[in-house]
Structure formats: structure tokens, C-alpha cells
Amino acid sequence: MAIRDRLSGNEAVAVAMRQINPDVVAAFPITPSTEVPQYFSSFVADGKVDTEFVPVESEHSAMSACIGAQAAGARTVTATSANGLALMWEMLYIAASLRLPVMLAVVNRALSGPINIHNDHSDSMGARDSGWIQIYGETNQEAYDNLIQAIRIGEHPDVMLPVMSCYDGFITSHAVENIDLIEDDKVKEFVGEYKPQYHLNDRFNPVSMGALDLQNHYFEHKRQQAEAMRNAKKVILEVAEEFYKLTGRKYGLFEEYKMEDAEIAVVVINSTAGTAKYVVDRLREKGVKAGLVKIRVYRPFPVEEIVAALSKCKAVAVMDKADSFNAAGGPLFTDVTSALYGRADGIKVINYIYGLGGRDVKTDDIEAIYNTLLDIVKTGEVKSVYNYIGVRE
């Protein structure tokens, strides 16, 4: 029976970390992800977990240990957040290639400078071609659901890849919201123990990590790296398919809402999903086909699947809390108009940069994003590809 509670984001972070148990917690503090590994110090001081718990001096020094104790078979946990992660940028690579499946929850924050302690996703975004899975969670509930499937999913043979478990700075993770958890027990049995093929505390099996790797096997290796983030689509589903027989809350790829017969959608990421679905609500009542798709799952991107989502709209806004700076538009943008180029060409797609730096998205912003592709619709012209809402031109 679930175990209701009420929780800020990171604190349910935390309390998914607690009935994980990791054996290495390596971490150093930003905002606003500070309070994960706090919290989780203090259940390590309680005796509540058997944790390894690692103060370091930096987030590269966090992600280095978190990477030499996943490489001798220990099962490891971190958080961080905007300049921390852009300062574990170099080890990110290293994690992804030695194919080692650390979990990172990464509190979005914007990415200095200037600087600024508030949430868009510049960090996250930054490092997505990394080589890591990347999910993403609306709310506290989703914070702490895709943290405890991100473990097996991470850690499955067909995969063994690191994997970020992402989610909105101050907006979930300090603010409080009702929470199902789940009793620790089935979290132990769900996520099981970790039993990698190889490590480096196996004696019987030695192997090297880190070697150099030049001309004659570098490509293959990351040719290897390719198709295990392909394998990693189906198991996201099977996880979030046993997910849902434990705990009745159904995961994909990403969520569609009152997508059925939709003509107009907006495509977001992140807790900026909650007031576009109150956006759909009111226009729906107006007798607008507006619809909402949610990206949860980004690394891999959900090619097939977006473009079955979209495919019978006739005008579609990608909004972006991150600007890609190449003058063409944003990376999320980018990804779905790949996605759709050639197998779902009718498609009028125009993309909005919002939110950088915390500042707030209103119903009013998303309405108007929704009103211009009702007038796309109704004149078949788009007069800006590539825009802006909610700055001071």
C-alpha cells in the first residue's frame, strides 16, 4: 500500500535515494541541488542506510569517484546542478564510455553567466549529446518515480549507460507537493542488487578501464555506446511497464494530452507541462483541438513515436527553456523538426525560447503561443520560425 507523504522534489529524491540504498554517495553542493546529498547525509548519519557517503571539493572530484566506484562494482548515486555539472563535463564523457551506469539527478538550473541560481535547462541541455540518458519529470511524483526506474534502467546488460534523472530548480525541487511513495521494501526488490559483467574488484575476471583507445577501436567503442542508447528505448519501457504493475503510475516515453483529434500542440519539457495542460483545459472549452506532448524521455530522442504523436496536426510550437545560440532554434526544436523532416513534412513547426534565468512562463504566454498557430491554421503562413516570449525585446 503507498506511503503518502508530503515532500518537496528533492526531499523525494532523497528518500528514493534512501530506499535504494546506494554503496557510494560522492557529492558536492549547489543550488538547488544542495539539499539531495544534505538530505541524504543525514540518513547516512542515522544509520538508516549502509552508504559510502564521499565529501569531495568539487563536482569534477564528485563524478571522478562516483566513476572509479561504479568501475569497481559499486552501485552510485550523485546530484548536481548548472556550473556543477558543466564542471563534471569532462568525466561525463569518461562515465558514458566506460559504459558505467552512475545516477545523476540533475536539478536544471541556468548555466552561468551571468550568474544566476534559477531554473531553465540550459545545463542539461548542454550535455546532452554526452552520451547519457536523459529523463525528465514534471513533478515531485515524477522526480522521484524516474529516479527509481532510472537504476534499472541504467544498469540493464543491454544498456549500461549512466543515466541523468532531470528536474526544474526551486519549481519542484523546493516546492512541497502530496507524494506516493513506495514501501521500501518493493523499492529493494524492484531495483535488486547490482551485478555488472565486469568490474575492477573482480579478480578471477581482470580487466582494464581507461585505457587508451586510438585509431583502431575508438569508433567501434562509440558505435557501441550508439546502439545501447538505441537498446535503451525498449527497456525504458519495460521498466516503466513493471513500474506500473507495482504502483498503478504509467510511464513512456513521453505524456500526450488530449492529443486524440488535436490540430494545434505545444511540445515542452519539464514543470512548464502543469500550465500548458491548464492552457489545453480553457481552449478546449472554447472548442479549440489544442493538445500538449511531454517530453519525458530526451536521450534517446523518441523518433518514430513524435512523429506518430504529431502527425495529424496541423501546427505544432516546440518551446525551449534553453537557447541553442545557432541562430536557428532551440535543441529541442531542432530534434523534433529532425524527427518530423521527411516523414511528416505538412506539418507548419515553429519554435519559442522562454524562461531563461527563472523567468516566469504565464497562461497568457502559452495562449498566445497557441493563438498564433491557430492563425498558421487559418492563413497557412509562418511569419517567425524562430521566437521569443516573455522577454523585453
Contents of the next structure:
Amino acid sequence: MAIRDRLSGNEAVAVAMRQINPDVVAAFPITPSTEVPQYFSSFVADGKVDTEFVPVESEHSAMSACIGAQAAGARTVTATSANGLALMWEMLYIAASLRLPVMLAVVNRALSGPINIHNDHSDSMGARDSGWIQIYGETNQEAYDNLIQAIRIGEHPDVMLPVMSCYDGFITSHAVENIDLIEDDKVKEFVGEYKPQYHLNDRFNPVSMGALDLQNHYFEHKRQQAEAMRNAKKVILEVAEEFYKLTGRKYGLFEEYKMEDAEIAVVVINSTAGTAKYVVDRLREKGVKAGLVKIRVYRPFPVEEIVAALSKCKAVAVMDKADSFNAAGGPLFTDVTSALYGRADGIKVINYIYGLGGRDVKTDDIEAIYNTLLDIVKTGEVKSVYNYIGVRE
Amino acid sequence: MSKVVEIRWHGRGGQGAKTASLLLADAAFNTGKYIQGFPEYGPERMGAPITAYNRISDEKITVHSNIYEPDYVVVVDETLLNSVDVTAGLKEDGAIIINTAKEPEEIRKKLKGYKGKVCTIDARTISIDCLKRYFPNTPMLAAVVKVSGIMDEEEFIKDMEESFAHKFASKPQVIEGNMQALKRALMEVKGL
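For comparison with the form predicted on its own, produce the structure of the form predicted together with its partner chain.
Next comes the full complex, and the chain you just saw is listed first.
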């Protein structure tokens, strides 16, 4: 039986961490992720977990400590946001290339500057090529469920990659909403024990980690890393299936909302998907065939699956809560259009940058996007591909 | 109640408007509702205007934007009427609940022609009488329950008693005063 509760996103993630009971948590506070290690440290102080909590002096050190601990065979979790993630940058690549499945809760916040504490996705989008698996959650429930699944995904022998579980700062992290929690013993059983194939404390099978890797082998190691990311897709679905059996909650690479017969669709990440679902429902009442695709797994990017989901649409808008400053379009837009190219040509795809620095996204904004898509279907004409919504120009 | 009830709170940093919105969410949650309770975070500091929100529904809530057309507005600090457009978007068939010693018709003059229901509650007097200190959020919480009818009053009182017992486990002496403040506020709302 699920435990009916009401928690903020950060509280929910801290509860998931308590239930996972990691060996090591090393963290440094930054808004809006601060509460995660804060709540967790009280679990440590109250003896509710066996975790070694390392209150480091920076995010670079947090990730470094996590890497060291994970290399020594410990299951390791941390949390950060925005500039904290930026300060981890160097070490993100080390964790991924050492194939250490560190878990990181990213509470999405605008990357400075100008300095801003509110939500957008410029922090984690910048880390999309760091070799980490990236999973995104719309609600406190998904943030909680994703972290529990992430442990299993990252540690799988076919994957062995670190995982970022991302959710929106303030909108999800600080809002209290209903949630169904899983019993402690069931989470414990679901995540199981961490049994790394290689670790530094295994004296019967000694290994070196982080050794110099020049022209001889570096390329092969990167190739293997790329293969692990490909493998992750299958593992993510297997873990989701097992999670479904445990909780009755279904997860995939992305969520399709009223897509069966959709002629127009929006592709979006995180909390705005919920607001968009409300708009889709209203449009459906008026007979408009509108649908929504909410990306859950952004790395690895579900290319073939996205194409299958969108292939019957006439016009699609991709919403990016981060700009790429490439004069071409946001990161999700670039990935979606690349996926469609040569596989489902002829679909009109446009891009909207929205909500930067926490600019609130209203149902009216999303409705305006769907109306633009309807216009495109009607006239067959795309007036502008790369657009902004909710900004003063 | 089939639709979502939306509530917007206006207060000043430190007065507990955020806490009151979370307490309301808690109380509604305990009666089986789907809830959202969230503040709009700005450059927070003591005394600065702050906004907090609630959505309460029998069905799952998916919208994650701020609230622009609330059913109810709660003003925890009457001085905000001079600087904040508190009735912005407020539905005419809804109500505004203001913490003031003034009568509803007197305070209505400050509300830019708002035609809906104006309710007042003297949360200061109730708080000072019951708690010996100025904590307006407890009486305001009861006032919004009274005016909105989002839950049964008896159920609300029973639930708050349990939640205070838990919240103030380390200082049980404040529970009685808070319960008194809630009960008095339920009786003393004007303009219903």
C-alpha cells in the first residue's frame, strides 16, 4: 500500500535518499537544492541512515568526494543547482569516464549571469554532453520515483554511468503537493545492494582508476562510454517495468499525452508539461486534436521513439527552457529536429524559448503556441522557426 | 466541489503568509483533497510584500503556473492595500478576506471598485488576546476556511488540533491559544 503524503519536491527527494540509504553523501548548499542535503543531514544526525555525510567546502569538492567514494565501492548521492553544477563541471566528465554511477539530484535553476535563483534548464542542459544520463521529472512524485529508479539504471553492469535526476527549482522543489510514497523496506529491496564489478578496496582484484590514457586507448574508452549510453535506454525501460510492478506508476523514455490522434503537439520538459496538459484538455473539449510529449529521458536521447511519437503530427512546437545562443534554436529543438531528419520529413517543427530565469509560464502562453501550430496546419506556412514566448521585445 | 479552488495570499515577509498557505494545504490534504501550496519567491526580506498560493481540488492538479484569477484573496497585512493590487484578477463571485479592524464596507473603498464579497477579520486583536503576540496567520487561516467553505469547520478544527499537537510537540503550552484563535476567527469574520 502506498503511503499518501504531501511533500515539497526537495522533501520527497530527501525521503528517497533516506530510503536508498547511500553509503556516502557529499554536498554543498546552493538554492534551490539546499534543502535536499539539509533534510538529509537531519536523517544522518537522527540515526535514520548509515550514511557518511561529508559537508564539503564547494561543489567541485562535493563531486570529487563522490567520485572518490564511488571508486572505493560506495553508493554515493549528491544534489546541486545552477552555478553549483557549473563548478562540478570538470568532475562530471571524470565521473562519467571512470564509469562511476554517482547519483546527482539537479534542482534546475538559471545559470548566472545575470544572477538569478529561479528556474530554467540552463544548468543541466549545459551538462548534456558530459556523459551523464539525464532524467527529468514533472512533479514531486516523479522527482522521487526517478531518483529511486536512477540508482538501478546507473549501477546496471551494462551501463555503469552516473545519473542526473532533474526537477524544476521552486516550482517543484518548494511547492507542497500530494505524493504516494513507497514503504522503506520495498525501496530497500528495489534498489538492492551496490555490488560494483571493480573498486579500489577489492584487494583480490586490484585495479587502477584515473590512469593516463593516451592515443593507445583513450578513443576505445570513449567508444565504450558511448556504447554504455546506448545500452542505458533498454535498462531504463526494464527498470521502469519493474517499478511499475512495484507501484503501479508507469514510466517510459517520455510521456505521451493524448498523442494517439494528435495533429499538433508540444514537446516539453519538466513542470511546464503539467500546465500544458491542462491546455491540451481544454483544446480537446473544443475538438482540437492537440497532444503533448513530455521528455523524461533526455540523455540518452530517445531518437527512434520520438520519431514514432511525432510522425503522425502535422506541426510540432518544441519548448526549451534554456537558450543555446547558437542563433539556431534551443537544445531540445536541435535534438528533436535531428531525430526527425530523414526519418519523418515534412513535419513542420518550430521552437519556443520560454521561462528563462523563472519567468512564469501561463496557460495562455501555451495556448498561444498551440494556436500558432493550428495556423501552420491551416496555411502550411511557417512564419518563424526560432521564437521566444513570454518575453518583452 | 468539482473544480479547482484557487487562493492567493498577500502578506509581508515574516508574518507567516507562506506558513498559513502550507497549513491550509495540510488541512485540505487531511480531508482527502489534492492540494498545492507554494510561495512566489522573490528577494525575501522581513517586511517586504510576499505572495503565496493554494490550489485545492477533488481531482489531480497539473497546472504549475502562478494564480492569476483566484477565487479568493487573503490579505494578511492591511497596509498592502496601498501598494499592491490585491484584487487583480479576483473573481467577482469569489471573495477577498482582509485582516483589519475596519468594517467591510469601509475597506471596500480601497479596493479599486471590486464588486465581489469583501470580508474582514480583526486578526490582530484575536492574536493578541489568544496568543499574547501578533501572529495573524492562525486567525487568517480560519477566516479563509469560513469564507471559502472548502472544508467542514468541525473537521477543520479537529484536524488543526492534531496538526498543532504534532507541530508544537516541544511547546504544548501554545496549542490552546492557537486553537482559541482559530475558533474565535471562525465566529468573527464580517461581511459573509
